[in-house]
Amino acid sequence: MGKIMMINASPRAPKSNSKEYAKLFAQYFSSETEYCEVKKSNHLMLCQKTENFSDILFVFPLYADSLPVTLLNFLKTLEVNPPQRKPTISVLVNCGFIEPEQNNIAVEMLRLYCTTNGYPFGSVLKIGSGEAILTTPFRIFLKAKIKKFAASIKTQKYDTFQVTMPISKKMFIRASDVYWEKYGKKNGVTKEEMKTMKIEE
């Protein structure tokens, strides 16, 4: 095991909770981690860098039951731009669902991917329950997790994880609806203003 280069692909990267989990990923990672964020203008130089790595970790959320466009970007730079030696790709996705099986059919393109292109595919960490998951106590939860995930990653003995809060979907679902609603009172939009599907007059 060399090092590890960890691409947060998030569209909000410097402020997102792909950043969180990636410090809690180097928390538990043994070798030699370096963080990077995927920018409009920087496309070409971390393809560059990966030829200094022997695995990658990308890190991001779902996004339409999909990978986000950021991410999707890069992956076509990087398939024109490949390194030499191909590193392994593992894979740190979460949703705002409770499931973390709604992460599968952006796991399975990314597999695909990855078979298309030449690259060895490591292990898959899907998270359910999005940022709620990093703010309260259910956080050991998913710590715990993590660092299972970064065993794998460092023996190489890859594997697929999942992790989410362990409520049912109806206390899931009153909590996030009383979460939004103040989050709405707090910038001046109301419950039945949030509902409606108009975003403009």
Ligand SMILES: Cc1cc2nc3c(=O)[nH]c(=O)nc-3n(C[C@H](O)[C@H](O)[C@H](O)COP(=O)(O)O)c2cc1C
Contents of the next structure:
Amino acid sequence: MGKIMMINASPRAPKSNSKEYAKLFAQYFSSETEYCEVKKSNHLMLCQKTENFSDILFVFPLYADSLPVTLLNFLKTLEVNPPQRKPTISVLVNCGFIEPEQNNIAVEMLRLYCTTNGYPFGSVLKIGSGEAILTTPFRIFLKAKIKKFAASIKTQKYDTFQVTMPISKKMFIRASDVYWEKYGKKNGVTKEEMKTMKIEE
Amino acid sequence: MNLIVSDRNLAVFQENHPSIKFVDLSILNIANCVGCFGCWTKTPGKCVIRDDAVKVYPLIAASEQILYVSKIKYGGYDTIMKTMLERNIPVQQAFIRLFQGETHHVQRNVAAKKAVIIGYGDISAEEQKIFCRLVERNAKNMSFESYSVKFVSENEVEDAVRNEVAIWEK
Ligand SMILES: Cc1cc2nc3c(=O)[nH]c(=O)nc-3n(C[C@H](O)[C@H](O)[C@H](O)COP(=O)(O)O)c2cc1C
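Please show me the structure of the same protein in the form predicted in complex with the ligand, now that we have looked at it in the form predicted alone.
After this comes the whole thing, all chains and molecules, with the earlier chain placed first.
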């Protein structure tokens, strides 16, 4: 294989968890990588660029149980502006909830996209607790999985991997309460205020 | 409340259906969610982007019967509907609970709803399968107590909507 193009399709790419995941991937991937972010105005440039790569890695968050609109729109552009040589497409998806399986639909959508549009499908890494895991000691499990994932692409022994925080769901909920309470506090918003049941009132 | 959220204009919108509220997303100005979590941690229950979406998610939350009409793309909702669904997260809290054995967000004042989803377009069997699984997952995050999914071609949409409206108005 040659070079891999990492395409971050998070709507908040410059400040995203996906960016951190892509950074870790680049650390563990022993061939050349290039990092790009999907913006509203750069779709065509990215499509042209795919021409120079043997592999693409889409890095993105799960949004409403599927692909974020940022990625959906880019895929639509790529469909009408495809490269002549189709790179192998791999997937690194993260979701906020603890269950990495919640990412399955997004993966299936991309797999179908690849089949329909003639791209070989590569490896998959599904991350659960993706909003939190980077800042916890469980980061080591994440790194180990990213390493394996990267090696599978490098050696073209494509496979599916998943990782999450190895704690009970109850503990995850408690930890996320603390996380979000702190997040609100930084904005001067109390836990009670965050718990309002009102919508636009 | 009975609500129809559609990604296209529908002739049935032109008629009088006093018990049903229609939202045609295609004529609204709705930007995409930027994942700032402002609606959970800055102005809870309100999106910081003050465009037309802020008029739609309170209606979705209040509805007891809802009909989504969306074009299908790659086994999911096409851009117009998906953009709105992503902008719908102010109806949830940041806080997480255990729901049907999985972690999900606590909902604010969101009515439990009966949902019908009409997916239209030229939809392959594979796409239909993925879409059904997607709606099964949506159900947990979007307070569907029951739902059904219908697939139709583009020119069958009006009839399919009329059928659902007739059932609601019976
Ligand atoms: C609009 C929106 C929808 C989301 N939907 C889901 C979801 O359905 N399931 C889930 O587990 N996490 C969901 N999340 C959480 C994100 O996947 C999570 O915060 C992720 O870490 C964001 O990654 P990023 O920083 O790379 O964008 C959603 C977040 C937003 C803003």
